[in-house]
Each structure stands twice: as structure tokens, then as C-alpha cells.
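Below, in C-alpha cells: the form predicted alone, a single chain.
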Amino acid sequence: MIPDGFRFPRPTREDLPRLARLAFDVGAIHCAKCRDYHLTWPYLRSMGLNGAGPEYNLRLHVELLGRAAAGRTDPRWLLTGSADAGVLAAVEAAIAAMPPANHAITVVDRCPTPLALCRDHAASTGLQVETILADLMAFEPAAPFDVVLGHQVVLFFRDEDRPALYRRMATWLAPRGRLCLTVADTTPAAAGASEYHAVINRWRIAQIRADVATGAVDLPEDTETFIGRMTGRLERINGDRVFGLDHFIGQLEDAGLSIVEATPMPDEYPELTITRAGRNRHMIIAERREA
């Protein structure tokens, strides 16, 4: 299902082994609950192991990305949560592949760790970037953005609550600005499918073991206890509920915004003959309705 040697790419410029390393430090000053989350993220992108951050279609995200952006005069970024840095590596490289202007990027978070990643990427690669300590739910932007970009945020989220998240987000576009928003939408053969999860684990484990045998990896405890952390880190908020695009999409529009496109976001590596079971991902980008 996994072929022997098989490893996700590492596509963006990140110095991955230095953040992860990071995020061990500061974790352990600023996470709460969220530090598991926070920590083993960028070691498995760092080993190849992740595939489900920016390493996942990096290229259509770029597209869709300067699609949103384009016909923008010093376009404004708002990053809406970030486990890493990956989601702000992924607009840079956007921001690379279209006309020069002066972009101007916020990342908000309500944890300290994923911005100090942020804020250090940022210094490494000459990005001008400002971090913001802030629940989502209460984040009022001093300015409108031109590009609203939640990377997967609704999964952090309950159902029942994220209508209020829209209405904050229509809120925070400026005119003619572009909410994009990737979501896991499910059809029903996804409910309860755990196979891809217990097969991507099994694998992870063997791997994170062999680089730590052969010296690939340095971590920074014990083997046993990091791989505690991984395999204990997520929390399903929403259980087995499906929640097709047309759910997302109907959210959405009753919070006063329209519909741009809805663009699948294919799995890329077809040398894995798992599949993920009924669970697809799409970017929905969105633009507020005027009255």
C-alpha cells in the first residue's frame, strides 16, 4: 500500500529540522493541550511523513492562491491559524510566482508557538509578516484584507459553530476580497473508515524508528514517548458526521457570501494505493455578497 522508501516531499523553504526543533522549545513554554499538535507537526513534515500540510498539492494551491490575489495592488494576506509555518510558506510561494508588489501578510493565532515559527521563517527568508495573538472568535482587524486564507481551520471548529466563523470572516474582506477556505468534505462511504489512518500510523511509526536507528532524525526525547504523542494527538471533534461540499458551500452562503469556485484538491502521489475513503478536499473561495 505504501511502497518501501516512499516519503512525502518537502516542497517550500522551510528549514524544517530547525522549526520543528523550535516548536519542542516553544511548546513546552507556551502549549497547553495543543503542544502534541504543535510538536510532532513539523518533525513529520521535517521526515517526509506528514503529506497532509502545504506538501499536499502545493502547486494547485499556488494557483488558486494568485488566482485570489490577482488584479491586487499591494495585496493584504490574512492567514487564519497556522500549526507551522507551512500554510505561511505556501502563500510565499504564491506571492513568488506572481507581478511584484508589496504584499503585506498577518498570521493570527490564539497559541504563541505556531507564530514564533512563523515570525522565524518569516526572518530567514526576508518575508515582512505580522503575528497576532488571537482566538478567531474574537479577532477584530485593525484594516480589511484583500486575501482571508483558512487552510484546513474549520476542522478546529464544531459544525454547529462555524456559521458564526463565516459571518467574522465576511467581516473581514475588503471590497472585491477573496475568502479562501480548504475543507475535508465526506461522502458517506468516509464515515467510520479508519483503514488509511491505522495504515499512514503504522507506516510513520516504522519510519520515525528507522531514522532515529540510522541517525536521520534528531529527536528531542525519547522515541517511544514521541510517537505517544503523535499517535494520541488528534481529536475528532466532529466524530463520524459527514459533511459534503454542499454543506460547507450552504454554510457559507448563509453568511452572506458567494460562491467563486470550488476546486477539488486531488491526492497527488498515485504510488500509494490507499486511499483515503470517501474524504475529499476541496478550496472554496468566496467573496462577500453586497447588498
Second form
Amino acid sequence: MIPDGFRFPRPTREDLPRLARLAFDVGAIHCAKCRDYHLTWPYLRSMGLNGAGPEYNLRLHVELLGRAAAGRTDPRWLLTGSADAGVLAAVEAAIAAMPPANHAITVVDRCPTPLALCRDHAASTGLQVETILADLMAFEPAAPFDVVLGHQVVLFFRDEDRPALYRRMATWLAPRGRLCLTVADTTPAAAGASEYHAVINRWRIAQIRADVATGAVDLPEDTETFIGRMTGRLERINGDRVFGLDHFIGQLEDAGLSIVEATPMPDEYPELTITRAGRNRHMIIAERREA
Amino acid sequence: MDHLPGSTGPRRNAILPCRSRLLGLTSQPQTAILRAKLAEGAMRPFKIIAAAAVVLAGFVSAAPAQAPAPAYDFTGRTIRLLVGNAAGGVTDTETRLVARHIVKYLPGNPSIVVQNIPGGGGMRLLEFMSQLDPVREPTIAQISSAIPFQARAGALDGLFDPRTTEWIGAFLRSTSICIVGTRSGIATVEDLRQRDATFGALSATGTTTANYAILKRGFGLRITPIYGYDTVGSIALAVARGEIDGACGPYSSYPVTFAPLIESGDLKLLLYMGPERRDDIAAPYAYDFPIVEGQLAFFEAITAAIGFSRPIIAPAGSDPAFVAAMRVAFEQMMVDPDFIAEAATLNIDLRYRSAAELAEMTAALYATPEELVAEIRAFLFE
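For comparison with the form predicted alone, provide the form predicted in complex with its partner chain.
Below is the entire complex, every chain and molecule, led by the chain shown above.
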């Protein structure tokens, strides 16, 4: 269970309150189906109520991404899909732990809101970031990348569409380039996704109301309207379908990729049993299989 | 939005009081150099007449006569010209133009090397410059027009003080154009009063951002700035793709950056802004728009704050002889026909401001009431 008053840490360099306000402004202009998701996600992270961002396993992200980019001269990174600037901030942390080099980061997303947040974060930290508004199924990069990162991006694709996505991703890789995908195992053994969401949402709602009452957060709209957005925000493309790690690996191999490693991303907060039950994640690192 | 009572259209009187301050106009005639060049017929009127008029406008307001150039031995030296923008962008192009031409007026045939230090809206450049020994490493820098205000607002943590920096001169007429993407659905300025829109910018502290503040607060346009682009070109592409709705940028970026995308139908020219009305831009002039009620003082203060168009500085503590020689060379460059002609081909709109004029503008900036400075600072940076 989640201890009363618990908040997830916010170890990245993001100015989360500022980014949350910006997400609300930009999302109101540009978002359609993704509006509730993009308007609430950064606020949840800002309040320490989101256990699903890359910061949840930041140390491991830094280690794994560092391995994926090791030995590259001036690595080129592609971030495919981003709820906000969180994935960018995780890459930033990984870069900070690497030997000095000129890193070029491209973020591609089908929605302008996360791109705006990435731009804003980059502006405040001096990162050189390119943003491209495009659907991943239509994205045609001008040059290949050393690391292609997809943090939970496969969630937003129907399972039957994923092989085509993986084949496209394989073509974006430079020689010896690495595809890094974080995926969630939703088999019954990993289990508990529905229970997880129900419990964590109850906890979030209580914390949001408490923060509003104490003035710890200044929501840009009525509290209950915000809570309504938050609870209905997820676009559940695959419903309750079950996907195990082997399923993802099989699809990647069928798409012409070789698996380099599939590393469990263990819970960094062992007291939160509910989160471990709901998010049994792995980062799969793959490379293009040469003919 | 609340506008001035009874205003139904252009109300230019509302901004007239600030115009003279924007232009920095005084009644002191100057300069002998330009007159002499014109008298000699050294300038090709058919190519440079407009630019010459602009230059002349600048000289009208310029400083007391320069003292004869003191001896500074440039022989064998390499002078760094720093620019806080990425290579290949508009500002970089302008800076390299200066580098190519000012060197002709530096005795001793020195080299000038342009060094790009982009990032943080000019902060990285200031940090770099603060670590130099300005006497042993003679350096000049082209800084963002918004930097002096940032210093005035206390946002630079001692990195830069416009009261102690060595102004060399400024060379640009600060006309900006604003475009919107065809995909945005925005067709007119009125549309921007009715709906929210995202506009791209390089940094949260640059001139473009100040322009957005003017459009937003002064004229009631519903702009949300998106920061972090590396060049105006990347902003234009983002607008064309629909990632953001619009952008403003220097007029000099129009032919290369914006015009092709306007011709292809991806962008639309929305308006232009700057201290002077122009006949050669087929778009509404923003300063004709009615100012939102109660915002005149803010409008005047912020427009004055960004009036330092493309200033060149030497760090405080530079060799006085070096500074004096650079000022003289800068002034001579501004009336160099080849410089003016090349600027025209690059669509760079020249307007000379002397070191003394920039110092006067600095004094005016520091005379701005604290509460107004705090208000602008909050609007821009917080």
C-alpha cells in the first residue's frame, strides 16, 4: 500500500511547476484526444504523485542509456514519444554521467504539447534539442541515430501495429545503434494493473485535495474538474489484453532486431507494494540484425 | 480584452510619446564621415539609398564627436568577436558581416575570429566573457538586445552591467515580422485576440520574447511563448509543420527563412513591429493597434528596454585604446559602401547607434521606475 503522505521524489532537473503550467496552456491550444493526459501528467509529476515517469528508475535509466550510447562519438539520440520533458530529463541525466561529447537530441511526437515542454526544458538547461511533430508511423529522419529510446511508447500502439513500428525503428538506427524500449509486462503473473490504477488514483485524489487545501499547489482549474481529467486520462488502446516480456521480444526479433539485453527495472521504493504489482517493467535494448 | 474607451481602430497617438525615446532622437547633428562619403559619391545611391537614410537617421542622434583614435597596436593580433547564437542563424550572419568589414578599419591588419557561444539566451556568452582577461585577450561581443534590460532587472548575477561595459556601437534597425502557420487556422490579428496560440522563441530572455510581451500585454494578443529553439529557421519549420502556431523574428530573416515558406503556402505574414513604420512590408504595423487600457507605461518601458538593436560591446576592463579604436572602426564601417551593399543583399536593415547613444539609453533604462522594471521582469522571466 502507499503510506499516507508519501510522494515520489523528483530527481530530474526539470522545473516541474513551470512545465505543468506550460503544459496546461499549450495542451489547451493543441491537444485533442490527448488533452486530459497532457494537461494533468506534468502536474502529477510536479506534486510527486506519478510513479510511472522515467525518474522512477532514474539511476537505472542512467546506467542503461549510458551503456547503450557507450563508445559513440557525438551520439545522436532520438526520443520517440514523450508525455512531457521527463524522458528528455532522464537522457540529460544519462548524458551528464558520460564522458564529454557533443550530444544531439531529437524528440519526435505526434502532439505539440510534449515538444513544447521539451523545448522549454532545453532552453532552461542549455541542452541542444530538436523537436519534430510527426506520427511515428510517418516519421522519416534525415539521418540515423545512435540511440532510439521509446519509454512506454508502445502503449500507444495497438499490438497488431507494433511489428510495423519496430521495423520502422530499426531503419532509424545507425550502424551498431541501439533501440531502447521500456515495456510493461501485463501478464497475470505481473498482474494487478487494474488494482494498481484504482489504488493509486484514490491516493492521488486525496493528495491533490490536500495540496489544494494547503495551497501547496495552485491548480489552473477547479479541483474536481482536474481530478476528473486525471482519472479519465489514459488512452487504453489495448484494453485488458495481456502481454508478457517474451511477446515483446518475439515481435522485435521478427522485425529484424537482435536483443542485446532485457533488464528488469526493479522497484526503487520497496515499501510501495502496490506500484510493484502494477508496473513490472523492463528495458529491452536491441540492435539491428545485419543481413 | 479591454481597450481604450472609444477606440475602434488604429490609435497611433497612444504610442507617440514613446517614439522619440525609441528612436533615441536628439537634435545633435553628426557625422562628418557620412557627409563626406556622400559628397565624394563613394556610395552607390541606387543600391544603398534606403540604407543610407537609415544610417543617417542614426547619426542624427549620435554622440559627441569621437576623439582621434589613440594608438593601439593591432599588429599580429587576433580579435575575438563573440556571438551568443548558433552558427548559421540570422544573428550569426549579421555578426560575421561585421567581422568581415570592421577589420578593414583596424590598423595593423589584425584577424577577427567569430566565435559562437549559444545557449541560455546569451548567458553562456556572458559567462565565457566574464572569465576572459580583456586586456590580454582583446574581445568584442554582439549581445542580445534584451541583455541590458536583464541586467537592469537584476537577472544577470553580476555577469554584465551595461553601465560599466564598453559600448562599441549598434548596427541594426530592430524591425521584426510575425508569421503564423497555415495549419494554425489563424488568418488575421483579430483571430489572435479571439483564441490562444503558441509562438516559438529562442530563449525566455531574448528580444523575441519581449516582442511577445508587447503583443500580448500591450495589444491583447493571446500568445503563449514556446522557448528553446536554436535558430529562427528551426522555429519557422516548426510553425510550418504545425508544432507551434506562429513566430516573430528579425526582418533580416525574412527572405531566407520565411519567404520560401510563405510562397509554398505553409506560412502567412501576420504583422510587423519595430520603432519605425515601413512601406516595404505588406502587413499591418503592430504599433497601429490600440494599446490595452492601462498598459501604456508597460508598453513604453518594454519597447525602450529592447531598443539596443544588435549592440557590440567590449568587456569592462578592456584597454581604453582598444575600445577607442574599435569605436572608430565601427563608425567607419557603418558608412563603408561595401558593408552597406552587402548588408542590403542580406536584407540586413542598418541603423547606427554610437557608443554614447547606447550609454544614454542605458541611463534611461536605469531611470525606469523600479516597480515598472519589476513588472516587466515578472512578465518576461517568471
